[in-house]
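Next up: a single chain in structure tokens, the form predicted alone.
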Amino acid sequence: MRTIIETAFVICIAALFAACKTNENTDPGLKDALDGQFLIGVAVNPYQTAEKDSMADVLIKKHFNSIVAENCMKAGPIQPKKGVFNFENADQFVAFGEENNMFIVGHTLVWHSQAPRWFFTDDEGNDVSRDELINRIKTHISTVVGRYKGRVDGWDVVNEAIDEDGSLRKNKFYEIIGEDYVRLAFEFAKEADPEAELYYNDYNLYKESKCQGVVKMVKAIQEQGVTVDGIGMQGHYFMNSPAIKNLEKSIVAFSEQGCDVMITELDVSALPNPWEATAEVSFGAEYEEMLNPYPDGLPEEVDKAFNQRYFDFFELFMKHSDKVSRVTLWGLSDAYSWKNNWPIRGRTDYPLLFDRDYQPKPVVDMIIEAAKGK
């Protein structure tokens, strides 16, 4: 009798497990629901592309049809010393995308913030000449893009070149080369892989001055016969900004310039926006406590407002799916978001679609249900 009962129990458990697996496989993911509207992407790290995190692996494959390299393709990590390239993590990233039939985005070729120091100086520590820096940019782009020719679908060619007032940022590329560096970067990328899509990527593009600065820059580049396929609007948003109407205005403006619009680096912080606060960093512990108000989880009302805020953004993106070609989350799980360490280390933030236990937040089902009706 005991053997019969035990056998029956095992059969029941096996059947239940099979049913759960079936539901897991048949329930639509974000990529299924949004099919025909835009690609849904996620920034991934080497631990994930090595498939060492099984829970992350399941979510990435179920919900996303595009990936972007979070850090491994930036100039600093990929060429830390002149002529010395480290392609291990980048190779793994591209292979992961290919194996899972994903749209692969390389990030980023030219960016002042994570360019290695050697890029701009000679052996004596002095600034290199204009011609030398142009040559270094070309060599870097030709080597990196050329290695993945025909395998990486799109590249963030230049990142964050426009200042808040709409003028070109006075970074080292600008100081040594001048405004031509942006056009040259796109030229070099096009030469290295004529079939890859080429993007300009920046934040705060919902602001009128910055939006118009990007439109002006891209138009000038295009008028010189150089290709800019798309504009990536970094989506590091807050509960109180940006206004949906301002974001919508920029999406339309970039589309009218003949560019695909992509929402890149999307995360929505439920914590106070430091740039709206009156406190200063010098206030120390008081300031830190103010910017980390929910270390043990979001209160019910805040959580409800957060999910609605996220949905409002996706509702806008779906409204303009004829202009928006891709929406990419800047990370998979709250546990690994960069927002936990910005603007102060040790914050507990909740900016992504999946929580620290890899569980989908209510907004995921909200998006899927809304997409079904489109």
Ligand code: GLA
The other form holds:
Amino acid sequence: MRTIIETAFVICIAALFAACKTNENTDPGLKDALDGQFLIGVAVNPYQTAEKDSMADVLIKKHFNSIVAENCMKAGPIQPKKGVFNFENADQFVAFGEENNMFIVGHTLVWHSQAPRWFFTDDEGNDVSRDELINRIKTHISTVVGRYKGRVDGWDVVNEAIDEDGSLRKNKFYEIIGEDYVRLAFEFAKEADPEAELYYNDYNLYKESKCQGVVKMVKAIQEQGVTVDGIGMQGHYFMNSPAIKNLEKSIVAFSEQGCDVMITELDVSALPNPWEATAEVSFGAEYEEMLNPYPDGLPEEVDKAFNQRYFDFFELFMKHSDKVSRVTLWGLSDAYSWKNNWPIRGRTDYPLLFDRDYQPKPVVDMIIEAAKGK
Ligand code: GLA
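Can I get the form predicted in complex with the ligand as well, since the one above is the form predicted alone?
Below is the entire complex, every chain and molecule, led by the chain shown above.
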């Protein structure tokens, strides 16, 4: 008798479990709700693409249809020494994207930061010649892009080449090669994979001066017959900046330049930001307790304002879904966001759509509901 009751109990539990599971699987994710508007992506790390983080794995597959490599395709990790390539993590990243039918974005080919020192110097430590640096860029791009030809759908070809005033940033590429380096990088990428989409990616592009600088640069490149398919507007945003209307002006301006617009690297800091808004990785500030006001969670009012702020951004992106082709979050859960350690180490920030326990924030449902109504 006991066995019958026990068996019945087990069957009931199993049925309940199956029902919950089905429900979980049929609940629309962000990618389903936003289907037809824009791709929704997330930056992933090797731990996640190895499927070692099971909770992250479920969320990534449920909500996102695009991925970008957070670090493993940058020049430092992928070519740490001249001619020595480390493709292990990048191979795994691309395979993960393919297995899950995702739009795969490679990040990033030419960037002054996280580029190894050898890139710019000879054996004596002196700057290499212009021709030599062009050669190195070409080899880097043809090797990396060539390896994933037909598999990586789009590349952030050049990252952060424009300064706040709209002029070209005076980085090592510029110093040694001159302004041509940006166009050359796009040419080399096109040669290596003619089918891949090619993007320019930068932060603070909601600023008029920087937006105009990018438009001018992209226009000049296009006039020389070289393709720039899209502009990635890094979305490292704050509660107090940028103004939605400024962001909107730039989305329109880039689209008028014939480019797809992508919101890349989206995260919204909930913490005080007493500096001029930036995403310059070399910027840093001293820790002060008043700048880390929510170590144990956001107070209700702040949380409400935060969710609304996130939603306001998505409302804008949905309004311009004819121009915006992808929105990519810079990470999955607050626990691992770079914003916890930048520009001040050791703060507790809340910049992503999923909290430290991998629970969706209210804004996720707000977006899904609003998107379903479109
Ligand atoms: C820039 C880069 C990203 C990343 C962030 C900080 O925005 O494009 O790859 O390094 O800084 O995480």
